[in-house]
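Below you'll find only one chain, the form predicted on its own, shown as structure tokens.
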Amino acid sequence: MKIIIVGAGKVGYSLCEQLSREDHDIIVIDTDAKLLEEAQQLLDIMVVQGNGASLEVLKSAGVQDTDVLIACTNADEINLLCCISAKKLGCKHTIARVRNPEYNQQIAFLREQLGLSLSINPEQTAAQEIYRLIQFPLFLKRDSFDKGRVELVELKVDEGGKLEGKRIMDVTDILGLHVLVCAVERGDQVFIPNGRFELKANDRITVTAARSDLAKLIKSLDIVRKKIRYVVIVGGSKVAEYLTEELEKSGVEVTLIEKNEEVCNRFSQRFPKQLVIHGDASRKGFLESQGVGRADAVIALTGIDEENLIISMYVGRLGVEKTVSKIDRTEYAKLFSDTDIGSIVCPKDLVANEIVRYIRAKSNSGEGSVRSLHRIVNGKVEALEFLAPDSAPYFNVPLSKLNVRQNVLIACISRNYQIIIPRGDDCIKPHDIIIAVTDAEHPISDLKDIFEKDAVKAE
């Protein structure tokens, strides 16, 4: 597909990086010549310097022959204007990053009247991700499929715990629960394991389970975590506002710590029931003096990655069981992966993943195309959702007799609201929802791509 990206900042660069790997033709528009030069040197893309909202600039980039335009500058108004102009000039699909909550309330109108295909709010998306993590504090990461009925959760194998030294094929019997370990991160290595793979202490594993079984999974691991009732948020960002709104609705008590007095006043006016503390959380002894160690969870949402990570490590030593850090530089996630840093949320990656999912679905819009996509294990593995077509040669054939591609695992089958964690004798049927896991180096856009050329093994 031919794709124009307006804005070469953090989100724009991340999109370029991911989409160029999938052999799309990428053109980036930005007013900053230095950003464009850096992107062009590192990635296989074309660049156009100029204002992406300008008709002449869009025409010079060939927007009239473009499949998708993605507007991800820092200004909502420019993003919307880019999309309107591109649509009028003949672009097939337009995507805008829209951050203003007021615009967010008008999205349905914008889509219908302006021809906007998709809008993404990074802060709201990040807040939703954090809220989901707080619901089940044990999990380091959560991703959902099939309208929330299927979950992929990441957790750590504890030393001396039930799973240490056990084979993947034995996990279901050990836990007394139908789950599937579909990815394992061990140091710098990532595995999509077979049944004989043996788990070790400190492995980070991604497990597929029905949402209804998540509470049972926690109980079966003999790890007792109390329900989150009191949350401390450090940093009064837009993410903090969206998150506090969700927490307040669910009856969770919130304390915000923010060093900007104006932000504190605004937050207090919007959330009069919650406590707002004006102070610098990075100052020595401040968090301890405020009794933060009593919190069930601490969410670090300042604008500085390093500060967020240090806060999470510090409050963990104060006894806080659940910590979440917002970061923009994903290399920090890898750097601190061996520490008890808790969960990490990266808004730009969440946005990029959502857009990549949309583009991959549009690039192959027939039966069996991708319906949902999540990158897991620090972006090294993809989990994808497909809807099985009306007919296919691999239907009603036991999975053990199918030629599934190397490094691909069928993690779940959803059939008429029944969640099947598959074994060798299970089959795929028409209109099943399939969750498959594969390494990110070999992207998949269609269900048939998870199989070799001859999908069924020869007798």
Given for the second form:
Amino acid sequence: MKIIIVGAGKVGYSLCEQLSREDHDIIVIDTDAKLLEEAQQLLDIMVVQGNGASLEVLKSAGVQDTDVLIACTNADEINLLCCISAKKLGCKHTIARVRNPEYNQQIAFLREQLGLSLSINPEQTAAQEIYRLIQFPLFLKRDSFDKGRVELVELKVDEGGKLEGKRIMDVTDILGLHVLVCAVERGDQVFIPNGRFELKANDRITVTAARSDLAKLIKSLDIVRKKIRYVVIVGGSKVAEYLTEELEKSGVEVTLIEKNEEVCNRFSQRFPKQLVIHGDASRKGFLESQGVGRADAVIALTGIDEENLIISMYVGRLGVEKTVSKIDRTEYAKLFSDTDIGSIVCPKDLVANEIVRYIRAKSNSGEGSVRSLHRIVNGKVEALEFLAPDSAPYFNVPLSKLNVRQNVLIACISRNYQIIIPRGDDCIKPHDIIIAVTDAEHPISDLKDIFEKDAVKAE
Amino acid sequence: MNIKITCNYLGKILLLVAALLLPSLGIGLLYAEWLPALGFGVTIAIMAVSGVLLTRIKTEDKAIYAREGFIIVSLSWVVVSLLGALPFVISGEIPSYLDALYETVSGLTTTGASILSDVECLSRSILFWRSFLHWMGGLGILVFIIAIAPLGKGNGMSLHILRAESTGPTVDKITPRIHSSARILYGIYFGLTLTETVLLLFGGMTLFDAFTLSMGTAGTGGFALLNSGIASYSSYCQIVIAVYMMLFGINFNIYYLMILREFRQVRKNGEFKTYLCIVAASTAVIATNIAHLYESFGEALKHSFFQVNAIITTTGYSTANFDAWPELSKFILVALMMLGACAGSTGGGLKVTRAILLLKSLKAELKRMLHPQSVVTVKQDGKPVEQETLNRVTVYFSTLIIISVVSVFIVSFAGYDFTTNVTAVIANINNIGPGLNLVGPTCNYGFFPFYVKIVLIFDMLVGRLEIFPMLLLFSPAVWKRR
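Can I get the form predicted in complex with its partner chain as well, since the one above is the form predicted on its own?
Expanding to the full complex; the earlier chain stays at the top.
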């Protein structure tokens, strides 16, 4: 597909990177020639310098026969203008980043007139992600599939816990629950494990389970963690605003710590029930003096990555069980994967994933194609959701008799609202929803790609 | 410097060139020219074996940055020249290796300067190989590789190679994908070459002559098949060749825009318009200047049109001995030699864009001197040109002058007259071919001593690769770890 990306900032670049890897033709528009030159040297893309909202520039980028235009400059108004103009010029789908909370309702209201196919809001998406993480504080990361019926959750194997030293095939028996470990991250390495794989302490494992089983899963791991009722947010960014709104609705107490007095004032006006503290969280002793150690969760949302990471590490030391840090530059996140940093949320990646998902769904609408895609374990593993076609040679054959490709794992089958965590004697039937996990080295776009050429093993 | 990946790419290039030698081998076998065929066979074997060995060098670190891009390009041009000279030597048609190397580099860099006094005694397969070198070198060997097999898929790495091998101060892709850009360029190139061949066939030329001369025109090379150059062909053929020379001197992006029917953008292109104006004006002036030498004005106009295009596109074919023309005409031709064709074409020389930018920055500089506080922007085709680009153009021009002066100095040791020395260097560094006086269109470069030939070989490579890749090859900093 031909895709125009307006704005070569953080989100724009990350999109270019992912989409050009997936064999789309990418044209990037930005006013900054230096940024463009840099992007062009690293990626196989075409660049056009200029204001993406101007007709002249859009035309010279060939917007007339473009499939998707993604506007992600830092100005909402430019993004919207861009999309309207592109739509008028004949671009098929347009996606705009709109992050001003004040516009949010308007967008839903005006979407058709604006010709938008999708509007994305990184801050809101990040807030939702954090909220989901807080719901089940044990999980470092959550991804949902099949309209939320199936979840992939990441958790850590605790030292001396129930799972340490156990083989994957025994996990179901130990927990008394149908779950499947579909990826293991150990240090820098990622494994798509088979049944004989042995878990070690400090492994981070990704587990597939039915959503309704999540509570049971926590219980069976014997870890008593109280529900989160008191949250401290550091940094009064837009994410914080969205998150506070969400938390307030579900009756969680929130304390916000922010060093800018003006922001503090705005917050206290908007959320009169919550506590707003004006002060610098990075100052020595400040967090203790505010009793942060008593919080059920601390969420670091300042504009500086390093500060967020340090705050998370520090309050972890103070005894806070759940920490979430917002990070903009994911390149360095893996340096911290060994330390006890808690959950990490990256708005730029969340948004890029959302758009990539949308574009994959648009570009293969054939039978058996990918319906949804999530990158898990620092983007090293892809979890894909497929809808099985009407007929295929691999139907009704027990999985143990199928030639599944190496490093691909069928993690879950959802049939008529029933979740099956597959074993060797289960089989795939027409119109099943299949969730498969694969290491990101082999991109897969169709259900039949998860099998070898002859899907059924010879007798 | 990532030496492993450089070797790996070099291996791929050698394999490709080995494959590209096959047509010449085929022609050798077809015309039962056994010695040249042996030469091609041996060369193919050497290239294939070393290519396979080099591609076996594998590395995890596949990154190519600007530095690797430059070195891969310059190194592969040097190596292909060194090995491409073997058929000439093995066939015994150019016994001296240095002469054979000169002929090969002259072919690959699309110069078309020869050391042979008699080309008619060469076998057909060797003649074909000479012109095929032009065709390969015209748009670039590595661009060809990018077109057929994407290197380093999905990233911008190949852009460094495209930039190092293409002509002109700023090189940009015409489509989002680099290999589709390279394919379009080669598609246009191939199409133009074939149409020229067909038109020449209509003029009564044999298929061999038509195709070989078309390849020479396409690369703006200029190796002829007859000692008389193009003079013995019919006027129709001469005009066809002249027109096609002019076409190959135009930026290929213009053709792409025409295919896309973006005529407004074509009309806005300042370089294209300037180029056509220069061709028209020079043709008119020279035709009037030489009118008294020919029977009719039409005849003078034809020779003038042919020669202007042959020189400005740096092809170097000739229908007339322009060395015998009046001084004014000769001066215009030498000026056109240095000016060269458009950026993004197969032609050599300074390039019209660079000349335009130089004049514009001169104008800007004068304005800045009058008003030291003023902010002056240089614009081209309605878009502002970055100061960095302007600086690079200035540096390019001064480096070209410095290398030319040093080359003339060395060439002067051989003891020939000033015009010969200067035009020899100009004709080589700008990839034209014939110069004036002793190196005029009816003469050749065979009489120069060995050190002059080495200097001229270097000049040709410097001119074709636009200076910097060649200079970097000899710069110790590139080979250091940092």
